[in-house]
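Listed next as structure tokens is one chain, alone, in the form predicted alone.
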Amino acid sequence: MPNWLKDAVFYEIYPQSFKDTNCDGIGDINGIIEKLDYVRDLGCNALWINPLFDSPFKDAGYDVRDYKKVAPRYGTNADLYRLFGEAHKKGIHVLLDLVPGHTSEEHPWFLESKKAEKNEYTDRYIWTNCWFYGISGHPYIGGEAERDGCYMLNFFKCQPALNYGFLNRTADWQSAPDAPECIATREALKDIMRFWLDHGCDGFRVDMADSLVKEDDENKSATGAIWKNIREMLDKDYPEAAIVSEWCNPQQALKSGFHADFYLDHHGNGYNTLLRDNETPGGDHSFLKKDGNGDIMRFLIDYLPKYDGTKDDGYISFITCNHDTPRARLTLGYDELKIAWALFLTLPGVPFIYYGDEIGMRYLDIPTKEGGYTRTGTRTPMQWDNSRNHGFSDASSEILYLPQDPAEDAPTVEDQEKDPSSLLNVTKELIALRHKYTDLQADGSFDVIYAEKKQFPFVYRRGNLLLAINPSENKASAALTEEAYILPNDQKATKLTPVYSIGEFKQEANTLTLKGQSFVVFSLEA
């Protein structure tokens, strides 16, 4: 396990929208560059940036055509290599964006896999024996080579399939996972991630982790042991590398050799009841919102048995939002992002902030880009200032890859480093407590106090530290058993110092009560 992982704070950058140096109107590594020390000020040490390389641009950079070469209207390697180069010096990680289950239709090895004669890259895809027969539950295309097949698609059309493998196999065209030309695709695979890292990557937030092996058993075993060995080769070549999944199962995830799995946006899961939970009848009943009339208890349930369940394994991420989900200010204002965030960055595991949310960008309804559709709303360009298109671009504004929130309003890392209890304030000061206590950190214990079925607040405790929060808009207390008393060491604490607070508390004896939209962390005492 990499050590760098217990106190890392990651910083989410899609660099298509963070800063264009060039006036093309699309950010790039440059951009990036110039903005590390912002990353640094925030109290962010590493860095998932979206994927750099050179590609067609129909999934926004996740159709890939080439694994080692940086997309031109980012840069070019060099640029990279640099980039890698002054994060180090700020002491921040970086790691890419890897895509191991499909590439362009424009890669290519798939181009080679298309044609009629037998090559080396004949099976680097999952195609059928013959053009009649398509691939029974799952997506496929047919008619567009010269090899009599169809090929089968990992998402959307210009994405086909690499191949690993098939566990359960039902016809003569299917290949075992351990079949010479799906080693191959696995060895490939290691030798783009040796690339990069020999060139300073840090290394790679996986893109559909659990995407490799098609008709896996429900524990993803097969796919499971291609990362247990990719991990082998990272744990002895390049030990301080570190591996992040989008899987959303760390039973599955983690005991497959990922350092760390995100905690994703899945309707109906613990994450999506605290902040997401406004697709139900009966409107938006997220525990995060402040009138939502939330329930602890629905994130609980899902999130204990994965927590204990593997937090011997490594670590789980919670997200403030991706590119894939809608920003948490489309259904909550400042101050309950506030109170958001202040949850995300003192639970255990390895947080994520996704660019922007530190300031309260908007999530706007604009047309797709790049395959983006309901997507594209969380993907616009950084607001830095009140200057040109908010410092992101000197381009016009009718060439930016998207638009800008228009309001009078739209908030500014400008405008907010003014303001001392600015959400981009607030942020800054809930990092920097999470750095300055280890218990606080990835790997700290963890530990519920008070969390009863809707009702407020939840009380928890990280090792020496006791921590209370009330998202809700009304005043709520909760009563103090002997166990929140506890140390680590078994010893029990005869006092709570207040050492961080957002909105107002009162302890009273073992009476602990929050004010609505209130926060505290204690320190506890022997």
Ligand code: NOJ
Second form
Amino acid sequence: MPNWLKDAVFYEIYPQSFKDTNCDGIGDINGIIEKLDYVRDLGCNALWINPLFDSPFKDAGYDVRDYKKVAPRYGTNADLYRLFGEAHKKGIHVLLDLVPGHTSEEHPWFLESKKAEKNEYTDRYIWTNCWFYGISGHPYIGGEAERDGCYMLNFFKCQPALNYGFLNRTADWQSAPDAPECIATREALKDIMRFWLDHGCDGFRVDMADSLVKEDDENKSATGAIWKNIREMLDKDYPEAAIVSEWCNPQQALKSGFHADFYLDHHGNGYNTLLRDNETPGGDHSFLKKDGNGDIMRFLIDYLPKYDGTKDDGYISFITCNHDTPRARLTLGYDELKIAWALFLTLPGVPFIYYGDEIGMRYLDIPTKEGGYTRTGTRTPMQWDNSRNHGFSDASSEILYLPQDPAEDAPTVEDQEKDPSSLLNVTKELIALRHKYTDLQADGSFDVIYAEKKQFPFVYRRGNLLLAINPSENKASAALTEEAYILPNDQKATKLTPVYSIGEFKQEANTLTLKGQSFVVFSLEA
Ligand code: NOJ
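Follow the form predicted alone with the form predicted in complex with the ligand, if you could.
The complete assembly is shown below, putting the previous chain first.
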């Protein structure tokens, strides 16, 4: 486990929208370099940058045309190498986005693979052996190649699936996962990883990490075997490199060698019940919504088995949002967001803050761009200040990659820096708190102290710290049982000293009362 992950707080940057330094209306690498002090001062010590590689951008860069070349619109490879160096000087690690399951249909491997005559790349992708036979249960395309066959898609039409084989094979055109052509795909992936690691990157967020071997078993053991092999390479040659998976199944992902796995807004996930409760008939009952009448148990029932089952293998990553997810500001106001970030930044694992969430940027209802569809509204340019284009770009507003929040009260970093109680300043305090107390970091223990169905507050312990959160708009109390006072070394705490709070609280004998929308952290002392 790379040591730096233990105290990592990530900041996700969507490069299109962070900072434009050459006035073409789209963000660039030099813009990220310019804003590294901002990231550091926020308290974030790691970055995940969405794909920066050469691409036709039919899926915002998740359709890679050249894995080893920076897209000219963002700069050059030399700029990216400089970003690694500058980030490191400020104590910031950098993860790139690795897309292992598919390429762009314009990738040179695919152009070769489409050819009728056999060549090195014929089996780099998944093809049937006849133009007339498709692939049941999977999306595919026929009629577009000189080659006699249909090819499988991994996501959009522009993203043919790379060939890592089929575990359960039903047709003779399907390769076994250990066939030479599948090993060649895996080795090509390792070569890409080595290329960027050798140039100074610190690891990868891995796109659709579970999508490699098709017709895998329910444990995804064949896909897992590929990642274990890759992890062996990392442990041997790049022990400080980290890999974080988009798998959303920590039991599988962490056993397969990932250091952390995202807890995403997938159907049925406990994470949704906290702030994106869009599946409950009868309204939004998110726990973090002040009038949601939420229920922390809906989260814990899903999260606790995941946490208990994986805490020795790696980390679960909570996100404030990501480039695929509606921004939390869609349904929560600033005060609710403060409490929400308080929870995410004090849970175990490695947290990720999506750019702009620290100031509560809005989700905008805007037309799709680069295959974003409903995701586009979450990807708008960062709002730095009150100057032209909110300081994102000096270009004319008409050519901005995406429009900005037109509201009079659009949040900006400049405004929030001036207000001590702003979401930005509270987020900074919360991150600083996490850095200050090892107990709050990735490895610190996590115990539920008070959690009752449809009741507030939620009280939990992280090592020698006792935390209570009341996101509802009403006052709420909890009785602190004996258990709350037993320290990890089995001594009994006699003193509770508040070390941080948002809103108001009162502790009398064994009763803890929090006003609506409050949060408190106590240090437990023997
Ligand atoms: C997941 C990425 O987060 C998303 O943005 C992308 O469209 C798909 N994978 C396909 O690569």
